[in-house]
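Just one chain is shown here, as structure tokens, and it is the form predicted on its own.
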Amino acid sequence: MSLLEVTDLQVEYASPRGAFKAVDGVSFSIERGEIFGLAGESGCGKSTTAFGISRLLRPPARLAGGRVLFDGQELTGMPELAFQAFRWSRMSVVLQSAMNNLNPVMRVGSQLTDVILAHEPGTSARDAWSRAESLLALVELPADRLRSYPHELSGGMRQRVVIAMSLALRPDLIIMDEPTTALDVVTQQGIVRRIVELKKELGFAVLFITHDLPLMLEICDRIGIMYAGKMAEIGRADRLLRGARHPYTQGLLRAFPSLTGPKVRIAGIPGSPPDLVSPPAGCRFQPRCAHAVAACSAAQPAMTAADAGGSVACHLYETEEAGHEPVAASRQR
């Protein structure tokens, strides 16, 4: 059995215009000890996601539909106290701007140990703080940090901070939501580094958010792709590295530039995401889409199994009898 489960999650937004879905029908699954990833431009849908397997969403966005198992467990139906116990202790959120995440008038130390005695009352304010002392230095960080205030920080010390808020209950899947987002690269990578050497010693899953699809590739496990609220394609990181099924994804991989292989020219998507109040027939990616056939326009592709484990909602994959080379077979030549 999966640690997590996300089978069909749909989660609604209301609006002037009218209610539609920012997140329709994804699925997928997380296994213990994973890295799995979600990519995808501004808007697809990534973080929404997140936040409605977290049951952080806010008004007025509200899950629509879909079930999310955690070890067996159903969390959609749980009740709401359940869930705030379950949330720290086996699921744990780390969400991007760390500064906004952390109280401006209470020190590192009051808000480390508000969690461990929030959750476990039984503990003395003596070991919470102890624990308090062996959570930063997890995360690389001094304990007289300890008697910070955030803004004594720098922006990679807060967001270490808030990582090892997560960590505080020890939980078995951590969401990570941008949490490198607005810190150099050298801040970057001594942060994605150390949770990654975290995630081997402790041995939490993470589901990883971020832009940064060449960063993704190099930790994560599997990678999620995501396009105007629904999957578009799941794989292995070195599968779709090495030959990416959907046309959106391999759009994405040719955005990057590579820094050892050859020169070649950065090709963007033409065109933009579409209007999710009003989105096109058929595959939403149709109309960005060199490889559109006429099957695109008039039916949703379904996620179908694909090599090495993956899956990919396209038609060009679906049947033989499409009358069409596969996508992957074009990129060759």
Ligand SMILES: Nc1ncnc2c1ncn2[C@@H]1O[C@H](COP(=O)(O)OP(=O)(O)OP(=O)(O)O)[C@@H](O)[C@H]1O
Second form
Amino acid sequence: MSLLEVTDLQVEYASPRGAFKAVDGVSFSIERGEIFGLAGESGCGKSTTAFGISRLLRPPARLAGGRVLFDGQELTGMPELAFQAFRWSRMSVVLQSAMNNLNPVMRVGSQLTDVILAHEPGTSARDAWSRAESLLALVELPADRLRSYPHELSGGMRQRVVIAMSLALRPDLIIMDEPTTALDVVTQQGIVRRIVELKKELGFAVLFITHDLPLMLEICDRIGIMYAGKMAEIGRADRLLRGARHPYTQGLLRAFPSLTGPKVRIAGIPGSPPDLVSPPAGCRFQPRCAHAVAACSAAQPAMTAADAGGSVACHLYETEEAGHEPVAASRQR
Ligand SMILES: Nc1ncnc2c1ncn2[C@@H]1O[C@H](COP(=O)(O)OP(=O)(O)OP(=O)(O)O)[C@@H](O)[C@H]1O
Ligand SMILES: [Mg+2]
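Let's compare: the form predicted on its own is above, so bring in the form predicted together with the named molecule.
Next comes the full complex, and the chain you just saw is listed first.
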């Protein structure tokens, strides 16, 4: 059994122009101790997927369908109280802006011990404090920082505190949505390196979302590539790097030097993602795809298994037998 199994997840946003599905039938799983990345252009539904899994969706968003199983337990229907207990202890979330959500009038140490004491009320104040000290050590911050207020810390230090907090109850899964994007490159690298080391030491799994595709390819075991609310391809990071199957993944990889900076339009793929209120018929990528055939505008491609444990949703592969050279790659210019 996988640690996390997401099946046919659907999230709908209400909008003045009509409701649209920002996440439309997304399925993937994460194994214990695995780093699973979600990639794709801005607006493709990565954060909405993360919010759907961690039950952070708020209006105008609503869960419109699908199932999330965590260690065999259904999360989607879990009563709120049970989910709150679950939230930090089995699964925690680190968002890009999380460092700004630290309470400005509480010392870092009290915020860390609050998390521990709320979930493990039998813990003595002294034990909670010493656990908070070791948590800071995990993220390479000196213990005396427990007495600091958030404004006395740099952005990088604050984000390290948030990561320490996410580790406080030793969860099995940490969802990280652009955990370092707000920070300078050197600080980002330090924090990401530490997350990977901690993952090896503590064995948690990570759902990792970033615009930095080279970084993602380096640290993730597997990556899911999303396009316009759908999963286009899932594969091992090394396999994607050697031979991505989906034309969209190929375009993203060609474009990646421009992805290392701030959010930018992708140079490698002409055009832009569709309007989700009225997406194109068939494959959503078809209007931008250099390899499109008649079938592509007729029907949506289903996700089909490919070699090396990967899968791809592209008509070019549907008739292909495992082991053949990927059609799209062979046609690549
Ligand atoms: N609060 C909201 N109200 C209406 N639409 C929203 C809202 N938040 C997101 N959306 C829409 O949902 C779609 C998916 O957005 P989402 O934020 O999940 O994308 P993303 O892949 O995380 O993008 P980015 O890389 O920019 O973070 C987009 O079309 C976006 O405009
Ligand atoms: Mg996002």
